[in-house]
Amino acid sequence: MKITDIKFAMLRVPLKTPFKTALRTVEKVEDVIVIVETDTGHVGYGEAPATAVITGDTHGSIIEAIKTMIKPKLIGEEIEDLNRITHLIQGSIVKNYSAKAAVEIAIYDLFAQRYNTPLYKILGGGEPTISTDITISVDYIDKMVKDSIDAVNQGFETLKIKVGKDIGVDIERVKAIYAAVEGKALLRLDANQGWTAKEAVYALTKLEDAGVRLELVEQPVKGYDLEGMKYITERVHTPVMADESTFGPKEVIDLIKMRAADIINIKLMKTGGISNAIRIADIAETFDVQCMIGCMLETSISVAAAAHLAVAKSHVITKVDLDGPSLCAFDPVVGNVKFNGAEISIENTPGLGIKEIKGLEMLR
């Protein structure tokens, strides 16, 4: 099965809700649909997002650094040589993490309907069930804990609570949402970055004194900012996620050995695809250290690859947080991953198993 040639298309799909975080606000999901095709007519498909506040991608990024880096390295190859394909992909750009994942995300899909096989079972297998959490976007007190509790009544038994625009209100929004549902769902906070060290260290430790479990805080501080992350993991008895931190295996790494934080989110997209998500969820188990498996705004093609790793991962990432199709107004994707809720179960049926991608738009 070799590689023929690796085409692209736009995918559009409207969020239920605007997407709110300290960081931007989102009111539809735009990404760049990499489709690669073989002799033998097989088709995989990738996706990566244009999330220039965090990757520093952009359509137009990701589309030249695949049409002019990683297309010409491909071509001709191989389908059953992958860890050459993903070393060829790793190596032919720095940085540009979404666009390697995209690529990446198709070869994988390609190689395990080469085998015939569930993209889970080629990565080690897994019970192809697992449970997601749901975001509640940063707004007014009311709208988020009303916001919650729907979750709940919906099913979800994790809500990961956007914060990071103003500490005094952010307290108060934890506190309130956690009084409206205690007992029946665990929260996660993500400031993405939008907190210094003391203000993270000020805020956890007020919600804490106030009774207020969580069940982590995602990236207070600036990604870049690892003594901040070491000040708060050493200050505070709420365990500290590294998001943004976080991007390749040596970071991971520096992290765990600076005990700068307790858990890892493994996202595809910062991570460059699959292949260096293995690689990191590898080193956390040596240290063993839990993980997480995120996602940007994304639909159910790239979160299907999320899942597949996840169930095949389970003994490591033990947490996961794959709302992206929750959170579209329609699953575009006809595939053997189902979304329903906070429930994700995967079908037997090779690869990723995508039949059809509605509202795909063709780009030359």
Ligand SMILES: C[C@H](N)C(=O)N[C@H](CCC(=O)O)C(=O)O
Contents of the next structure:
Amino acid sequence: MKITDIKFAMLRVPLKTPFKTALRTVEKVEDVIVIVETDTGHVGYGEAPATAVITGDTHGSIIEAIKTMIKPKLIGEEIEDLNRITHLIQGSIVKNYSAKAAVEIAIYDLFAQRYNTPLYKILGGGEPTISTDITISVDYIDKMVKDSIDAVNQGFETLKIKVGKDIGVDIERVKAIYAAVEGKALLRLDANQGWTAKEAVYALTKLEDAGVRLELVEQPVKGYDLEGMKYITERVHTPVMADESTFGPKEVIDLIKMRAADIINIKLMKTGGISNAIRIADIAETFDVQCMIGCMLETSISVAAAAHLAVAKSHVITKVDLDGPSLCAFDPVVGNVKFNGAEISIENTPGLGIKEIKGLEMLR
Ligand SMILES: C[C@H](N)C(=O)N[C@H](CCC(=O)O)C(=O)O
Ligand SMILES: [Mg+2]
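Right, the form predicted alone is done; let's see the coordinates for the form predicted together with the ligand.
Every chain and every other molecule in the complex is listed next, the one we just looked at coming first.
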């Protein structure tokens, strides 16, 4: 099965409600879709969001990186040579992780189709049902409490509460939500780099002293501030998770050795795709560190790939934040990964199992 062409499209899907973090507010998913064609007629799909505030990637940079740096290396390559292809992708250009991720996802889709097997089985198998959290956007306290209660009523048992705005209000936000859903849902916080190290220790200590039990706190300080992450990790009981602080395997090794966090958030858009995500999961397993699998604002194309990986690595990827499809107003994909509230289940069809993507705007 030879790669013959790589095409591009845009996919735009409105969100049910604006997505608000310490970094940005977004009203729709607008992602680049990558379509890898082969001489056998098999097609592989990938997806990349332009999360410039986290990865530095824009729609233009994603398309240009693939068109001018990645695609020329891949035309004519045999899909069976998976490791050679991922090596070519990773070596084609520095950074540009979302572009690399989109192409790798499509290549893994084709590799699994080549062997007529669901991707998670090619990656090592597992129980094809996982449970995701849902994000509660940072907002007025009453609105966040209402959104949290609604999410629990929809069956979500873990809520990812966005904070990182005003430290005093953040403490009140979390206390109010905890009081409303205590015993019904587990709370994880994501400050998206919005606090200083001292603020984080202050807020988390206040919450712990008030009896608020948190599963974890994600990326309390700036991504580059590993000393700050370590400072917090050493001083609070709540486990600290690195998101923006770690992209690739080397950063994960450095962070683990420094003991700057307790948990790693793996996102395909930060790792540059599945090959490095596997490496990170293996490194974390070696060091006995747990991982979360996360996503950006992505639909059920790239999130399906993350779900396949999470199933195959569930012994180390013990936490799931794959709520992108649940945040979308509708699912544009007819496929074999079903996003049904908190439950994500994978049917027994080859590759990612994408049959149709509705509303694709093809690019020239
Ligand atoms: C969507 C997911 N639950 C999430 O919260 N991801 C964010 C970044 C998403 C974005 O800004 O596009 C995160 O974990 O920081
Ligand atoms: Mg995060």
